[in-house]
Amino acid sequence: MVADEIPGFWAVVPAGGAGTRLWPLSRAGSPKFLHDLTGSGRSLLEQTRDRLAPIAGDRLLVVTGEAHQDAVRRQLDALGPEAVLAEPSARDSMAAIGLAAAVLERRGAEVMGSFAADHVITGAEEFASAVAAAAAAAADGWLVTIGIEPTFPSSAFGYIHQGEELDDHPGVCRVVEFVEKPSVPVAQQYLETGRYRWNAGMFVVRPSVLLDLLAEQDPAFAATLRAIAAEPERLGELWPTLPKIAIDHAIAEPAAAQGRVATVPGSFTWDDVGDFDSLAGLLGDAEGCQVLGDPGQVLATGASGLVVPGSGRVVAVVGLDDVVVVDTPDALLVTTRSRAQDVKAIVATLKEIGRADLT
């Protein structure tokens, strides 16, 4: 079954960040979202733009940085010039989010979603439903989240607290409040209510709903983010004078807190691939060691975990369990699945002592 497009529903597509975990492979002049983490022969963002396509056509907006234009614009060549509004620099998601939110209401779009442009979803139909059904509720003034439906219970993921249902809209329901990052106990007991949902940072809202709830939160940020849609010429001189603040804290926190947030759980397999703990998972927790690129370069005997050759040398592992080998031209990482999260200080290490051009 295909998908069917949303009538009037445009895709908000973010592209930022470094993925500093994933460093040496992620770094912030080539950032997560557009390399091939899953084997499939398409990048994260080729993925996220083919997820999108039957539900919005070619109703896409891609926000990124300046210097990361280019590679998106080459890999979404399919698409036309004004499919990419470039950051002159990162101010985090409200901006991103928001500018893309302004540009939308002045061509007239009806609902936008925001979807990042480096996690890996499975279930097209499932994601698929979820979107439309989103995109329902915000079309009667919402701000609705997709809350992914929790495996097991993670500290890594902040949650959504799942309210009661909408009269209007079926399976839909309103948002009690967004939670932090947990601990693993506290993670359980949401697990076991059955009433909490991960927050993956999905949201489908009227551009014109956004920016009003952003303007009773900061009306300056908003007027300003309307200025830049207004006057293009002007962005360079605007956009430094933005607060940099994640979309979460700016609207949908305030905006839950007074019940004019909903969500819509979703069925559909999501992972942001945070690590290489995470890709190793994502990529098969098979015996033996998981090879993400040219398995010929690769010599494993009595070991697991993940490799990613890179460099053109061979790369043997022997009687190690659960490593992480990353080798690239200019760095090699060897750490173990557990310690995946600790690799982001080396990335700040690096800057510390005056080695950017490796970050």
Contents of the next structure:
Protein chains: 2
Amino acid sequence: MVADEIPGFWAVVPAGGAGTRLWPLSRAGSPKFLHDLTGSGRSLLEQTRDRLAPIAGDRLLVVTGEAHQDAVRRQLDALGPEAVLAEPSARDSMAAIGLAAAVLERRGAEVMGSFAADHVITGAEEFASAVAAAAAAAADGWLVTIGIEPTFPSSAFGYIHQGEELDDHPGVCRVVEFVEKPSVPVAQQYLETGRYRWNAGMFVVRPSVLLDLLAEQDPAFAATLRAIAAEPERLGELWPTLPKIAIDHAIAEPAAAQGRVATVPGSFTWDDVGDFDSLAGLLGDAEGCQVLGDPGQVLATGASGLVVPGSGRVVAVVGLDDVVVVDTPDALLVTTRSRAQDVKAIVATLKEIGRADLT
Amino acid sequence: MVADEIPGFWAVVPAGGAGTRLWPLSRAGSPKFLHDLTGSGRSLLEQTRDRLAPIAGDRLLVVTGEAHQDAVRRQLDALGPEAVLAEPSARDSMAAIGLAAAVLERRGAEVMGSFAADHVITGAEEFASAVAAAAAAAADGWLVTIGIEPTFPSSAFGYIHQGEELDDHPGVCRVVEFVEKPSVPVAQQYLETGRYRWNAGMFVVRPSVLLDLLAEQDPAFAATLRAIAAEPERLGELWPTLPKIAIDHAIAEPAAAQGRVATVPGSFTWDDVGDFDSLAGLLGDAEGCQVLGDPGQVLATGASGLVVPGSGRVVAVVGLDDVVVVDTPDALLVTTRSRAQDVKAIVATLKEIGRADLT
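Would you mind giving the form predicted together with another copy of the chain, to go alongside the form predicted alone above?
The complete assembly is shown below, putting the previous chain first.
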């Protein structure tokens, strides 16, 4: 079955973040969302577009950095120039999504949904169903977030504490509160209650509701976003004045405290591909080495983990468990799945020693 | 003090062996002895030449494969064309060293000493003293081998069982027998007796004694070697008829059984750099990563082992102990010191899958 388009629904895709824990695959100049990280032949951005097209049609708005707008346009070449908003600088998610809301408010969008360009989702039908349910509640004025069924007690994600079901929207629940990344034991307790879901940062809302919620917290912020949408030529002048704040802190948490946020449980699988451990798991936890790229370039003996042959050379791995080898034309990373978080420190060190060209 | 030249002494340097356990650094087309494996700025062959020059002057004869003779000549450019013998094909050490003996017999050499081109020795003075003592006994007709003081119970080397001191050559002992590579417990017993030494394949002998010993075992072999020395133009015709046998089996073991072999204890350190574990130990067992090459190209965090940056790329290693990373322009190896022996299998696999170009 093919999902139906949701009338008046616009998809917003923030495409930002350097993905430093995926260095040297992901770089500042060529971030994670532009890469095919699943071996599907499609970049994460393209996969995001593919996933949204059945429900949003061509009503897609990507918000990305000026440096990446050409690459984004190339990957989404069927879309017109109106489909990409270029941020002059990175000012966190409230500014990015808020600008999209202000633009869509003027375009007469009924409901918008925001979905990061660099996450991996399987279960397109389930995803579309969840967004449709969220859009219906959003049309009634709710700020709706899609909550992911946790599969393990992760300490890497924030959680949504889910409350009672809405009377007029079966399957949609109130949000009691958003909670920050917990410890693993606390996360384990969350899972046992069955009332907590991962916060994947997916918000579905009327553009005007989003901007009005923001205006309650920071009237100037909302007014500036609407001013830019009205006079796009003022973007360069006004953008640098916007606060740098995440949308969760700016509006989702205060609105939840006021009982104005709802959540739709998503039964699809979701991964933010935060590091090479996550990527290795995503590609399969089978014995032996997962290869992202041409398996003919990898010789592995008595080894497990992830190998990314990306420079054309043969990569031989002998006798290492849970190893991560990422080979690119100008930099090579060798680490383990358990140390995958520390890759970020390598990027910091490269900057310190004057090799920012490699980051 | 500088070692004295040993009158009438010629140094023979067999330069062969692909060093497959040092792949991808060592290749069939660019074997181990042509590489600077110690970071000294000199290849193993050049270091061998440097070590022999004080005792042999320009009386050096390198025996190598035809494919390598140009590279050898380039590295030893001060030597004339007479200094290199090119083997049409690899026929093991008896043929290589025997041909050198036959050539040197005609050149009137009194004593020759054979020293592999791809071993690492520290203690040039001690080396020169041992060779001088060996040469004195060799002049009296002995086949003399230099025995290395074992520093651990290695199961990777053959051993020399040392007997009584010779009456007329203080410090030179009879060889009771050569023993093949023992198990570690047996090697431990050898060490406890104090009468066993590592066989480093260093033989010092009169050329005619060597050839006569060979003639006792295989008259045709010795006769053919002398025929080639007399008529070098017959090399291509006669070489393929020579047996493939190691000098140890061909003459050293039978001669030891007859009580005609002596040994000089060498107090210098010696390493055959057989694999990356050995190489890592040679470069230092300090904490952290040993780097063979430009340390500025390596970022190591929480890692120990050996990194060879050889392609101009930055190599980042995070959180791996005793790792071995060898980066070359067309092939990359990632393994551990304990699995260093298995690198040979990768070379075999590459040949099987039609990538002999990388070996």
